[in-house]
Amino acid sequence: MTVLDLVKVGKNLLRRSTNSWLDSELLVSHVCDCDRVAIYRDPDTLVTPRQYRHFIELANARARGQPVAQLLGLTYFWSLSFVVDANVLIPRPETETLIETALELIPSTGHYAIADLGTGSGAIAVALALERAQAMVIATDVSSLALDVAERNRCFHKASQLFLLRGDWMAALGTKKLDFIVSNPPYVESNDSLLQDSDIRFEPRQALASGKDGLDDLRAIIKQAPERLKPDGFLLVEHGYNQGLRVRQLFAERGFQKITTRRDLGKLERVTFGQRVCQ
């Protein structure tokens, strides 16, 4: 069997997937240690029995709904590659809106202190550390397994000014005051059928679900943030497409000013930020 034959086998196994051909190409590239272009440049390359067995195992897992990124152990975010596994949320394209908004607010030079709460794979923290090389970035997570993944990504990208701390939201920060706090916390409603019926069921539930209305963790972060921010510091959070109004209200209740919500590429409300302004 050739590599191109194997792609066709995978497409048939993954016929219920909306991206069956692409998923099959990615899995073939992974097991055969080649890029996708090589599949068509050298379509007659033979597949070994071991590669075939490995591919079938991965394709069957994908057919059951397991995300391709978990099967490959790798994903891309902000044009960077990141290690991922079942202990961390897979970074989504819409989260790049959080990075874009943060970079608009964080000056390109200057020694600023930034915290990324609930860092997971560390994708947000690494991206910010690389984009703002003079800043100190502190990333926290309650999960030691998630921090292990974040440490691998920190080392791979040589983000030397990024520090990882274990703790629930801001508990790990001690009394340190920050210029910017960013977070992509859980914001899915705990009874949302997606948690059982979609591919996200393979990702850690604690990184997804947050109470009956999906706002429990956002409430906690917004409540704690003013005491942890320096005067004129900013809090930026990602939230669900239908949560913008309530998140803005939570910001206002805690005295934030210049409250603004940004939309993602799908034109959905995705990121809200506000500034701690001292009177």
Ligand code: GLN
Second form
Amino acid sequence: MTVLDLVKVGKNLLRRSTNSWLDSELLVSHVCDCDRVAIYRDPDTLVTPRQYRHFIELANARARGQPVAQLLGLTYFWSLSFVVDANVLIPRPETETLIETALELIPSTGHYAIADLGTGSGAIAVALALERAQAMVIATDVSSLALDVAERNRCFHKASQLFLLRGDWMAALGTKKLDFIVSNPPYVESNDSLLQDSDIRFEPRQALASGKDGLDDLRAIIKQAPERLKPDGFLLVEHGYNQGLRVRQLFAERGFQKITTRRDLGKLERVTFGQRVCQ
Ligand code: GLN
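Same protein, different state: after the form predicted on its own, show the form predicted in complex with the named molecule.
Below: every chain and molecule of the assembly, starting with the one above.
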């Protein structure tokens, strides 16, 4: 059997998933240790029985719903590769809106202090640390298993100005005041059927669900942020497409100014920021 035949076998096994051809290509390139282009450059390359068995095992796991990123142990975010496992949320394309918005607000030079709360895989923190080499980025997470993944990504990308700390939201930050706080916290309603029925059931629930209205963690972060920000500092958060209004209200209740919501590539409200005002 050739690599191209194997992609076709996978396409058939994965026929119920939306990206069956792409998923199959990704799994073939993983088990054969080649890039996707090589499948088409050398389509007649033979697969070994061992590669075939490994592929069938992964394709069956994918057919049961396990995300490709977990099966490969890798995903891409902000054109960078990130190690992922079942202990972290898989970085999503919509979260790139949070990076874009942060980069509009954070000047390209200057020794700014940035915190990324609930960093998970560390994708946001690493992307910001690489884009703003003079800044110091502190990333926190309550899960030590998530921090292990973030540490691997920090090392791989040589993000030497990135520091990882264990703790609940701001708790790990001590008395340090920040210029920018960013976060993609859990924001899914805890009784949302997606948590049981869709592929996201393979991702850590504690990185996704946040109380009845999905806003428990956003409320905690927005409430605590003003004391942790320097005068004129900014808080930026990702949220659900239908939570923009509530999040803007929460920012306003805490006295933030310049409250603005940005839409993601799907034109959905996704990121809100505000500036702490100096009284
Ligand atoms: N955007 C993710 C989803 O709906 C949720 C991410 C999060 O809770 N931070 O799958």
